[in-house]
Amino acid sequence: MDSSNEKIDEFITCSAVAHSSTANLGPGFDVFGLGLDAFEDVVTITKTNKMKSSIPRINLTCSGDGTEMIPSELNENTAGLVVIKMLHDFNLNKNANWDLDLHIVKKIPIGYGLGSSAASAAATALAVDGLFNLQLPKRLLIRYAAEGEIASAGTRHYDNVSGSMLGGFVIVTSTPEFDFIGLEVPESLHLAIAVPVMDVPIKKTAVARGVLPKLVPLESVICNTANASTVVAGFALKNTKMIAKGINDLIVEPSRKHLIPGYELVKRNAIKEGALAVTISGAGPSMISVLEDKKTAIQVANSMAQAFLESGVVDTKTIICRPSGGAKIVHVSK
């Protein structure tokens, strides 16, 4: 019997799980992540050993919502640049004599700002790294994850990938080299989203970047970095009010603004209603509202979604959440 034609049953499969996250927070283009409990993607990797040693084979599936959008090539796909990347910096297909199976369950809604393929690298980092016992510290794990963010928005980017490897409210530095904070939240702070379900481009995050200027006036700039300290004061300080009176941007939003329909519309409802502040979540076309208690999210949320029906979106799906824990190995099996 030719004993490349025998059943190969034995594999180690590694599960983990990463949460949504919001980026920029206002004034915080490209340096505050905060990651976000409302949806969840979990991806899982499983060995299996062949019976000769060669290059191995990388098999990529997806499951759920809006899957038809993810690139199924390797080296398009956010999780499997992830994988290519850590694979060749520790060796690890060398003389290989087992293939992996990369499944990526999405939850988190592809293409709307709340960190879609970030989450999805972040637990393909996480997988990859118990799946061979690396034992990376999270600042080198944050750096594999951001490597996935160039098939989405052409780039490495780590606020977003920050805030769903590490939870919570994160400060990150990209120039000379990638560092990070992380700051705990107030126990007060709750997140309304309203997610405007409509056509958005494959490439969004380019299409959104695409829109910035490339000057600014100096009072802007001011602004922006008054109220940047004021959102990191808040964090440090554990004040969801002081949080939310630096969440206003003079520089980026304002230039995408028009991408969103309803964009005013929404911001008004929200305030009237009682929303802190709001604003876009990454670069949308989902908006988030700072709030002190679920209550009045679950109203603010209400009165985000009639706006942008007012505004032309039939369906808008809305959550209420609070800052998310790290992510997480969930199932480890031999």
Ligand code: HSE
Given for the second form:
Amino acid sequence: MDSSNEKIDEFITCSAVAHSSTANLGPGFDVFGLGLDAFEDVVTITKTNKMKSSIPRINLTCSGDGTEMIPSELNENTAGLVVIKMLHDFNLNKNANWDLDLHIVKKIPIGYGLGSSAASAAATALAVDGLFNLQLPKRLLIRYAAEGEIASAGTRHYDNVSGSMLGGFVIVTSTPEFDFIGLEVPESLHLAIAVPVMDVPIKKTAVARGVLPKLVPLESVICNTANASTVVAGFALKNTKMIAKGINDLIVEPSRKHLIPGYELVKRNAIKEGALAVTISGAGPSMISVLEDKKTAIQVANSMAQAFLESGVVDTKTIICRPSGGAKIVHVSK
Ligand code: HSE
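Got the form predicted on its own; could you also share the form predicted in complex with the ligand?
What follows is the entire complex, opening with the chain shown before.
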């Protein structure tokens, strides 16, 4: 055995947690993100010193439900891509006298449109920052977290990672460069989510982006702009009814709805039970309703599950939640 690779008994560990999220909120495709306190992922990175400097080895492990769906190759894994990019950009991996162990505890269901990959990416970016004491602002860490989305969506998108990183409602601006505007959320904002348990493609978000139109009619753009403005005004005024009024998408949702069994019925049932608005959560297939109280949320979630059942989905998970806070470091040890 090469003695240069022998570990010496000295290590530091940093753990970070990031919540689930929903993206788009109807008309805000790739622009709106909302952190959700439904689930959270925990990422722990351990840096172990070794005798001699060399290119660091990075060992990736996962635990939790559905981890067999997570690529173990570093450059195909959400968290792995974030680590690779950060080590490279901050020149950390040249002549390193350490190796890294990266462990993800997955609690967010994978592949259902609840920002599972984004939460792992956001927690990883924060844990790398904490481990190497980089002290980067969260808005820069969001950009690194977005690297991780390439693994599942085939491209960077910032809506889920910004919701997960900052918590609450976030608008992703892209001119002249990416930036993030966070707004507080109304106390009354509750969400009811129905997650249809069904087979989804491994790169589900990439598939759901593949069905989108390249060109859209001007009328649809005008309506979506009006609706997105209404959503933003609703958050600015902390008015849940106004937020819901704007949740209507004429561009992305119509081209994706065939991917969700029972889409129309789910919407109809939810509205009948008191939902103020219903939309696809991110790239789906989960559907999310906006409401003002927990009791109605429970009824609406059950009515959405019933609609999925009548549409051939035998198992649907229902979740009642509220907007979450942002990602945070929960443990650092020497
Ligand atoms: N804006 C992204 C999409 C979110 O809809 O493809 C994916 O969660």
